[in-house]
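Next up is one chain by itself, shown in C-alpha cells, the form predicted alone.
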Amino acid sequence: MQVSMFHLMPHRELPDDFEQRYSSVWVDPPWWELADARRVGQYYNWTLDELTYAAKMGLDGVCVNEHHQNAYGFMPGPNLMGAALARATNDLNTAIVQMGSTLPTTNPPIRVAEEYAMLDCISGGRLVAGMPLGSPMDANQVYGITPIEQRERYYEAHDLILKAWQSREMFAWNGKYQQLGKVNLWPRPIQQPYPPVWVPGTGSYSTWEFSARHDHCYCYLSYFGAQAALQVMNGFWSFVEDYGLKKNPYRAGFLQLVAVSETDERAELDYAEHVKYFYNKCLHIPPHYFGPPGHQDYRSLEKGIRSGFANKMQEELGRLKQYSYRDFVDNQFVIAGSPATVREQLRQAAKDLRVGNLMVLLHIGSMPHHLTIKNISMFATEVLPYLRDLWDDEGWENEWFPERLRMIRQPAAAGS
C-alpha cells in the first residue's frame, strides 16, 4: 500500500470563542481580526518542514491542495508549495501529490498543465496530478464560477490539459469555455503519456463515472472516518465492477485523520484539544454554503437523496459541536491511540474500504509544530511498516503512482 501525508495548512491559533463570534471559517472570516502575516509565514514554513520531514521518514508521498478565503486550510497556490517540496525532496523517492490545482477556477486551464509539467520536471518524474472540481465555497462564492457551469468547465479543462500534455503538434482549442488559438506547452511532463491523475470526490456518482471513464484514481476525501465512508466506497466498487473494470485497490484513495502516541491515554492528552479544534473551528461552515443550486449534477443529487447519504452527512455536521474526543475516536473520525491501536484500526479500515492509496492527515487543527513532528515520527516508525504489505498477496500494481516509485519502499531515515 502507498501511504502519503496530507496537509491542509490551517490557521493554528483561532480564538477560543471563534465559532461563537464568527459565522464561518470559510469565505468571510475577517483577516485583520484573526491573522497576522508574519505568523502565517511561520505556519507555511512549518507546513513545508513537516511535509519534508514526512518524506525523509519514508512516507510514499506528500500532499497539498487548494482553497481560498478561509482559515481551515489556506494554500491558495498549492503549486508554490509543491515546487518547494519537489526541490527539497529531490534526493528521496517521494511522490509530489498535488491534490491539487482546481481546474474550473484556473483560466486558462493550460496554466495547470504548465505548472504541473514544471513540478514533474523539477521532481524528476514524481508528480501525481490531482484534478479537483473545487468546493462550492471556493469555486462559486469566492471565484464567481456559476454553479451549473462548474462541472462542464471542469470536464473541458481536463480534456484540454491532457491533450496539451500529449499533442506532438501545436493545436487550436475551440471549446465552450476556452478558445485558444495556439496551444504548444513548454515544458512537458517527464511521465508519459502524462502523470497519474487522482480525482478527489465526496461521493458524487458523476465523479465515480468520470474517474472510471478516464481510468483515473478516485480519492474519497472525508473527515468522518472509514465507518461513514463504507457506504460510499461500496457504491464506488459496485460501479467499477458494473463498468467492467478490475477492482484494483490502487484505483481508490482515502483520507484519514491519524494521531499516534505512546499509549491510548497519552494520545488523548496529546491530541484531544487539537481534534476538537479541528472539528469545532475548522469545520465551522454554514450548511447552505455547501450546496448552491446547480453545483451538484442531477444524477448525483438524486442518488444522494435516495440513499439518505446527504441527510446523514448534514446530521453528522450538526452533531459535531456536541462530540467529545472519545466520540471522535470511537466513531473513527480520527484513528488515534498507541501504535498498536492505530495500526490495527487503520489496516482494517483500508481493507474494508479496499483502498491502496491512503492519505493520512498527521497535522490536525491547532497541533503545534513539535507535536506534529512527534506524530509523523511515531506513525512512520511504528505504524507505516505494518501497512505496507496489505495488498501484496493479491499481486496488484499501483498504476496510479509515478512509475519510477511503484516498487520502491523507502526506509525511514534514522535519527531524522
Second form
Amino acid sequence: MQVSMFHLMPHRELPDDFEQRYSSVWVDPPWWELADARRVGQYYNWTLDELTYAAKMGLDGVCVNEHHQNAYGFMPGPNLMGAALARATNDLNTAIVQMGSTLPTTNPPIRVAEEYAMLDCISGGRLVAGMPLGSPMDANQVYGITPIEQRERYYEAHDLILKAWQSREMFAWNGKYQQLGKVNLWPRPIQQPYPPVWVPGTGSYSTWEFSARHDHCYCYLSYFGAQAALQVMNGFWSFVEDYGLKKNPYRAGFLQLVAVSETDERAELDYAEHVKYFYNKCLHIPPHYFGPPGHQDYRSLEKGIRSGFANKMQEELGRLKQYSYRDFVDNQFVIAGSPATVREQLRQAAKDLRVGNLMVLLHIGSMPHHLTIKNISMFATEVLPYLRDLWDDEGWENEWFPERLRMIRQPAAAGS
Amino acid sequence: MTTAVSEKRVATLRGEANPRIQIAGEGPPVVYLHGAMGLVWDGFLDSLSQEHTVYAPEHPGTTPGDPDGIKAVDDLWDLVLHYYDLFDQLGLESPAIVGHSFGGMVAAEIAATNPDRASKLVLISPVGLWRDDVPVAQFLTMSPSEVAEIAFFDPKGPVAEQVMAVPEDPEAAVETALRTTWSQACTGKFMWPLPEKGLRKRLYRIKAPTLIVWGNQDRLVPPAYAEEFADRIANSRVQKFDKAAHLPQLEQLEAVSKTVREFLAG
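We have the form predicted alone; now please give the form predicted together with its partner chain.
Time for the whole complex; same chain goes first.
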C-alpha cells in the first residue's frame, strides 16, 4: 500500500466562539477580524515543514489541495506549495500529490497542464495529477462558475489537458468553453504518456463513471471516516466490476484522519481538542452552501432528494457539533490511539474499503506544529511499516503512482 | 381556481428544445414569462386570462420530465432565439409580454433584440441591471428562508405561506423540491453569478410601451432599479406598490392586476 500525508493548511487559531459568532468558515468569514498575514505566513511555513518532514520520515507522498476564501484550508494556489515540496524532496522518493488544481476554475485550463508539467519536471517525474471538480463554495460562490455548467467545463478541461500533454503536433482547440488557436505545451511532463491522474470525489456515480472511463484513480474524500465510507466504497467496487475493470485496490484512494500517541488515553489528551476544533469550526458550513441549484446534475439531485440524503447530510452536520472525542473515535471519523490501536484499525479499514492509495490527514484543525511533528513521527515509525504489505499477497501493481516510485519500498524510518 | 388551463408543446431551436406552454383565456395574446422558481399558474394569471389569451411558457429545462431541455440553450443569445421560435410556433407576431423577475429580464431582452416582436411590455420586479450601491441580492446562493425574508413584504403572511408551501404528500413534496431547485439551476444559467449580462446596453432599442411594476419593500431587487429601467426605455412608466416586495403581483394581487390589465387594454 502507498500512504501519503494530506494537509489542508487550516487556520490553527480560530477563536473559541467562532462558530457562534460567524455564520460560515467558508466564503464569508471576515479576514480582518480573524487572521493576521504574518501569522498566516507562519502557518504556510509550518505546513511546508510538516509535509517535508513526512517525506523525510518515509511517507510515500505529500498531498495539497486548492480552496478559496476560507479558514478550513486555504491554499488557493496548490502548485505554489507543490513547487516548494518538489524542490525540498528532490533527494527523496516521495510522490508530489496535487489534489489539486481545480479544473473548471483554472483559465485557460492548459494552465493546469503547464504547471503540472513544471512540477513533474522539477520533481524528476514524481507528480500525481489530481483533477478536482471544485467544491460549490469555491467554484460557484467564489470563482463565479455557473453551477449547471461546472461538470461540462470539467470534462472539457480534462480532455484538453490530456491532449495538451500528449499531442505530438500543435493543435487548435475549439471547445464549448475554451477556444485556443495554438496549443503546443511547454514544458511537457517527464511521465509518459502522462502522470497518473487521481479524481477526488464524494461518492457520486457520475464521478465513478468518469474515472472508470478514463482509467483514473478514484479517491473518496470524506471526513465521516472509514465506517461510513464502507457503503460508498462497496458501491464503487461493484461498479468497477460491472464496468469490466480489474478490482486493483490501487484504483481507489481514501482519506482518513489519523492521530497517534503513546497510549489511547494519551491520544485523547493530545488530540481531543484539535479533533473537535476541526469538526466544529473547520466544517462550520451552512448546509445550503453545498447545494447551489445546478451544482448537482438532475439525476443526482433527484436521487439525493428521493433518498432523503440531502436532509440526512444536514442532520449529520448538525449532530457532529454534539459529538465528543470518543464519538469521533468510536465511529472512526478519526482513527486515533496508541500505535497498536491505529495500526490495527487502519489496516482493517483499508482492507475493508479495498484501498491501495491511502491518504492520512496527520495535521488536524488547531494542532500545533510540535504536536503535528509528533503525530507524523509516531505514524511513520510505528504504524506505516505495518501497512505497507497490505496488498502484496494479491500481487497488484500501483498503476496510479509515479512509475519510478512504484516498486520502491521506502526503508523504515529511523527509530522504528 | 376557475380558469381552464390547457397545455401545448412546441419545438424550438431546430427541435432541440420542446417547451411546454400553459394557455388560458380568450382575447388578445399575452405571453407571461415566469421567474426563477418556475411556472405556477396563480391568481395573477387567472386575472390576466379574463381579458386575454395568456400563453405561459416554461423556460427551457424547467418543465417537469424534461430536465435536459436546458442543454439546447447555451447562452442568452440562444434563449432569445428560442423565444422567437416559440412565438413563431404559437403564431404570435407581436404579443404583449409580461415578465416577472428573471422573466422580466428575458422579456426585455426579447423586446430589445427585435423591437417588432413585442407590442407591449410589462416588467414586474425584473432583474438584469446592476448598481454597486444597491446590489441585487444573490438569491441563488441563499437558503429558502433567507430568500423568503427579503422576497416577501410579510414573510409569515398568507402569500408567503402559499408560495413556500411544502406539500404534505411525500411524492408531491419531492416533486416540488425538484421543480423549484431545477428551475433555479436552469434560469441560473443566465444569471450566475450576478444577473447582469449587458441588458443596460440594449434597453434603448425597446419600442413597445412599457409598464414597470415594483414593490416598495422589495429587498431582493431594490425598487431603485425601477428608475434605472425607466431611464433607458423611451416609452415607459413606473408604478410602485406598497406592502409588496418581490412578488407584488401576488402580494397586491388586485391592485397590480388592475394596473396591468388597464395598461394592456389602453
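Residue numbers count along the first chain shown, from 1. Given the structure is predicted, the values throughout are model-derived calculations rather than measurements. Rigid core: the largest C-alpha set superposing within 1.5 Å between the two forms.
#### Entry: Core-superposed C-alpha of Y243 shifting 2 Å or more between the two forms
Result for Y243: no, shift under 2 Å.
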